[in-house]
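Starting off, we have a lone chain in the form predicted on its own, written out as structure tokens.
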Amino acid sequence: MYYIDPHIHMISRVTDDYHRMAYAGCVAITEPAFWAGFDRGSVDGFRDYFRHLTEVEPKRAAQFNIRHYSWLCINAKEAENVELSRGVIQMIPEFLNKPNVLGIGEIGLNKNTKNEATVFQEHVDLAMKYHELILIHTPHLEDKYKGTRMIIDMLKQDRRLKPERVLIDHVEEHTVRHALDNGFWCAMTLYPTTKCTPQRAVDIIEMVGTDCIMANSAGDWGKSDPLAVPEMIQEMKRRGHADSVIRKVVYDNPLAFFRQCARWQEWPAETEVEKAKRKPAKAHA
């Protein structure tokens, strides 16, 4: 089964991971800008990072017939430095015409501070000025529920914003309904020991349904699994979910959201044989 990983940090992964993901059915990924494991000290440092996301990673992914897309921002972990953040935000438009850029992200909160909220709102303003999609990071270390509510409240205050153009990531059992009920897309981040396991993700799908929800592996510097989405696919199969239901979560839903960006490009993912298998059989006279 083909799938799209809507959030994975391939800059922190070896090339063998692309190889394994391709064999598991991955046809496209989107890579949000994120923390590099340390706080960067200059706008030029981020400029070089954005060049890596828009020039280097698409070439690495293409070796395995995987399309690579990216998002640009200064991550919430570094947003306490408002002066640096504003310099990065001012520089981002240099890259918004790159063919693999989907929008602004992953922006959000880390410790739910005033400075993080300020930088978040200035990112949103940038996205609105350039009519970009937004990918949201909800906090891990502090109160996720409080941070998610803060983020949604700030988004709702901007009358220019359309909820269907925003993807709220890292949702869990206690935050997913708040995101969905306010008209946003949401994603579950699958980790071996933290955040949301593949088993918990399937529990959430069985709780809220398959509309406007997707799953990703994140695959960052820490303990993580770039094949977490295929693991969730197998868990759904073990529980008896139909292929069409699984495909909606891991392929059709990401496609529906990302197609809102004019820079998203389709690909011939299915062979004619596979397409024929999905067509209903003709009734015999």
The other form holds:
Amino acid sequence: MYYIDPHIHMISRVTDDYHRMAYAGCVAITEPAFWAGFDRGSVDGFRDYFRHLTEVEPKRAAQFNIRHYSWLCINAKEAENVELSRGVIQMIPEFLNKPNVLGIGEIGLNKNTKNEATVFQEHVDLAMKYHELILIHTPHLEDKYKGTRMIIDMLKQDRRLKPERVLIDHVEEHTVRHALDNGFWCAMTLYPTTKCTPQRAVDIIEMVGTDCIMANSAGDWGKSDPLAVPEMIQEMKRRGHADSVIRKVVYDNPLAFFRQCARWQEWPAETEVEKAKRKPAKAHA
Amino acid sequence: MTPLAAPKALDSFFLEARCKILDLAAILDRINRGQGAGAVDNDPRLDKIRKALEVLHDQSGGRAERIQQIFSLDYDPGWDKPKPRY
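Could the form predicted in complex with the partner chain be shown next, to go alongside the form predicted on its own?
What follows is the entire complex, opening with the chain shown before.
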């Protein structure tokens, strides 16, 4: 089954991962800007990072017929440096006309501080000014519930914002309904120890349905699995869910959200051969 | 979406549940075995684990969500929000 991984940090992964993801059916990924494992010291450091995201990774992915898209921002972990954050936010428009940039992300909160909230709001202001989609990181572990509620508070007070153009990521059992009930898209992250397992993600889908929800690996420089989405596909199959239901979560939903980007270029139509593969064979008389 | 029928779910996930309960038991034993076990007895993290274990006994459902709440910080709806710049 074809799938999209809507959140993975390929800058931290080896080329062999692209190879294995392609074998597993991955046709596209989106890569949000994130924390590099250390706090960067300058706007130029981010400019180089954004060049990597918009120029290098699309070429690396293309070797395996995987389409690569990116999101730009300064991550919440670096938002305590408000001056640097403002410099990066001011520089981001240099990259917003790149064809593979989908919007602003992954912005959000980390420890739910005042500076993080300020920088989050300024990213939202940027997205509204340029009519960009938004991808949101919600905090980890004990900070997640509080941070998700704070993020939704900020989004709901902004009358410019259309919730259907915002994707709230890393939702779990206690936050998923807050995202969906307020009209946002959401994503579950299949990541060892600190986030969701594929099994729990399928439980969540069974509880909230398949509308406006997707799943990603968030594979990065930590112990993580770039094939986590295919793991979830297998779990859904194990429980007897129809291929059409699985496909909605891992392919149709991400595409529906991304298609709202003004720069989106429609993919070539599937060939008749690919379509035929998905149809059940007719029984012989 | 239709979840698995209960007997089928039990068949499919019994061994996983057994494995994870044993893992948890072994972690708690490991903490007990270590030097200074008495010093962590009042650690708030252990208290959260104990509260979470109580939720497992409750048959009313929504256990995963309730356990998530035990491990979550409180949210204050009156927090000082930054204002959008229109």
